[in-house]
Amino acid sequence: MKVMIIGCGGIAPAHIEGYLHAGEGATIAFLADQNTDRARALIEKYGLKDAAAIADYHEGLGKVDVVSICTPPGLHREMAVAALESGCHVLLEKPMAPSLAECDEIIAAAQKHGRLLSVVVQSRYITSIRNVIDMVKSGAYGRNLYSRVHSVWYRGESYYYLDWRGRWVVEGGGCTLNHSIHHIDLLLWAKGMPASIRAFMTNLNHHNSQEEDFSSALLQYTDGSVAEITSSLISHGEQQQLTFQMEKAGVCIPFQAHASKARDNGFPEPDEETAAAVRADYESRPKLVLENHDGQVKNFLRAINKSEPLIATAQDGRNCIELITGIYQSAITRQEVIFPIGPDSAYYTSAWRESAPHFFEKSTEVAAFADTTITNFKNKF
């Protein structure tokens, strides 16, 4: 299979390395970027002797089998639909698209042309995360009563100097959309879509951004269970955690296991036997050979070849956007949002971003950073 990667910014190296490490016979044929110097620099860095740098991705369509899209989210719909219509399978960086309407257009194109479409959620391909989620979904420890997502990151003021960041109509949103989407996907993987949501958002310390740098949401499910999502860009140390409190035990990512039993008066004492069993269950589960983007690219290529099922589907990507849209709708309207959000909703398209509240206005811009190194999940879980 021949591959084209569109967009040669900070996330492109993860895709390049994924195809190089996957071992599924894929060859990178094109790196497409309006700044062809960036494309040529990556070709040289990775020794991609069979790859060409092109400014217009359309030149590569019809000449490749697979397209990885690593551009800002506002460009995803146009590029993904064009690639699918040309007969390519598409691996689309998160977030899938800024709106549910655009997500549905992309999915419709994939279905019409019979191509495989996957949205990047590389955290599903981390052994420690996958094994905890599998334990939660197994039901072995009872019903999942309460889940908490603590998706906390640190970004300095200069993060929003990049010209396309910090603008509702270009970037699509702040930390909720572009950072917490990883953890939100894991919550959806473990629990599925909630019935309703209430949310709040603000901008605490990023004065070059119209968007939020903090949000908090409370989710309720049809079975009566609840979940909580906190997103931020002001958290020193980035101490991220997902917690799942089940009837018999509680588990966390990064992995921890706790179990309590009640004394006669209802107060707790440690249930060491159950906690030890939970830890043994975790330790006994298999380890992935390839993790992060490497693991997802390999699964994507193997799914194209029909040798294994696709773990991260287009619907998974859409579900993330629906939940995030619900957070924004509730935070802006200050009302509870009931799912699903359909085409009759004012929040189904991106039109609401035109009148979204501006916490601050953009005053400093650069077209690109010289340092494109980014934070990733490696060694965090």
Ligand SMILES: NC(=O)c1ccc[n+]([C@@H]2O[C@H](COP(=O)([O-])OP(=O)(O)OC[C@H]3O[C@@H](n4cnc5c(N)ncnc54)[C@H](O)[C@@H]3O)[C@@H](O)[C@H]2O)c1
The other form holds:
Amino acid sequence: MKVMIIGCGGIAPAHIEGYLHAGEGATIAFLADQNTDRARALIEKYGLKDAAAIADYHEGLGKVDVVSICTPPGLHREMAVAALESGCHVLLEKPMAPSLAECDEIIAAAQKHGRLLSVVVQSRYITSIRNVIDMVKSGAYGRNLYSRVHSVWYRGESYYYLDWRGRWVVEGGGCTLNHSIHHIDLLLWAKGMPASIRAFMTNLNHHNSQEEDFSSALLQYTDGSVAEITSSLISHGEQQQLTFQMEKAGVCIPFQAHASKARDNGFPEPDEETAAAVRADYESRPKLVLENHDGQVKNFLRAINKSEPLIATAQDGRNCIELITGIYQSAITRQEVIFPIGPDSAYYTSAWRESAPHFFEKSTEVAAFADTTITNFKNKF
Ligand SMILES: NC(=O)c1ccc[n+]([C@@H]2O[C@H](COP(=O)([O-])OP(=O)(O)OC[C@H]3O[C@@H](n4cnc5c(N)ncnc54)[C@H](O)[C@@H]3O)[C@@H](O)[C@H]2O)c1
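Switch from the form predicted on its own to the form predicted together with the named molecule and give that structure.
Then the entire complex follows, led off by the chain already shown.
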């Protein structure tokens, strides 16, 4: 399979390494970026002797089988649809697209042309995460009553100097759409879509961004269970955690297991036996050979070859956008949002972003940073 990667900035190396490590015989044929110096630099860095640097990705369409899209979110729909229409399978960076209308256009193109589309959620390909989610889904520890997503990150003021960041109509949103989406996907993987959501958002300390750098949401499911999502960009040390409280035990990512039992008067004491059983269950589960982007690229290539099912589907990518749209809608209208958000909703397209509240105005802008390396999410769990 011949591959084109569109967008040669911060996340592109993870895709290149994914194709190189996957061992599925894929060859990188084009690196497309309007800034061709970036494409050339990556060709040199990875010794990609079969690859050409091109400025316009259209030149590569029709000559490749697979396209990885690593450009800013506002370009995802246009590029994904063009690649699918040219007969390519597409691995699309998160977020799938800023609006549900755009996601549906991408899904329709994939269906019409019979191609696979996977949205990047590399955390699904981390052993410890996958095993905890599987334990929750198994039901072995009773019903999941309450889940908590603490998706807390740290980005400095200059993060929003980059021209495409910090504007509702270009980036699509702040930390909820662009950072917490990794953990929101895991919650949805474990529990599916909730019935309703109530949310709040603000900007605490990013003065060059119109968008939120903090949001908090409370989700209710049809079975009565609840979940909380906290998203932040002001959290020193990025102490991210997902917690799933089930009837018999609670488990966390990064992995921890706790079990309590009640004394006659209802007060708790540790249930060491159950906690030990949960730990043994976790330890007994399989270890993934390839993790993060490497694991997702391999699964994507094997799914194209029909050797295994696709783990992260287009519908999964859309579900994240629907939930996040619900957070924005509820935070702006200060009302509960009931899912699904259909085409008749004012929040189905991106039109609402034109009049979204600006927490601050953008006053400083750079087209690119001299250093495009990003702090890797890889070692977190
Ligand atoms: N999965 C992850 O952990 C992760 C991490 C970072 C970024 N991302 C996502 O990856 C995407 C890109 O983010 P980034 O941080 O790499 O951005 P970036 O700004 O570092 O890189 C984007 C690149 O796209 C190029 N580009 C823009 N318009 C183009 C066009 N029309 N044709 C060709 N190239 C074009 C730019 O020149 C730039 O080199 C975003 O959707 C982002 O949310 C994912």
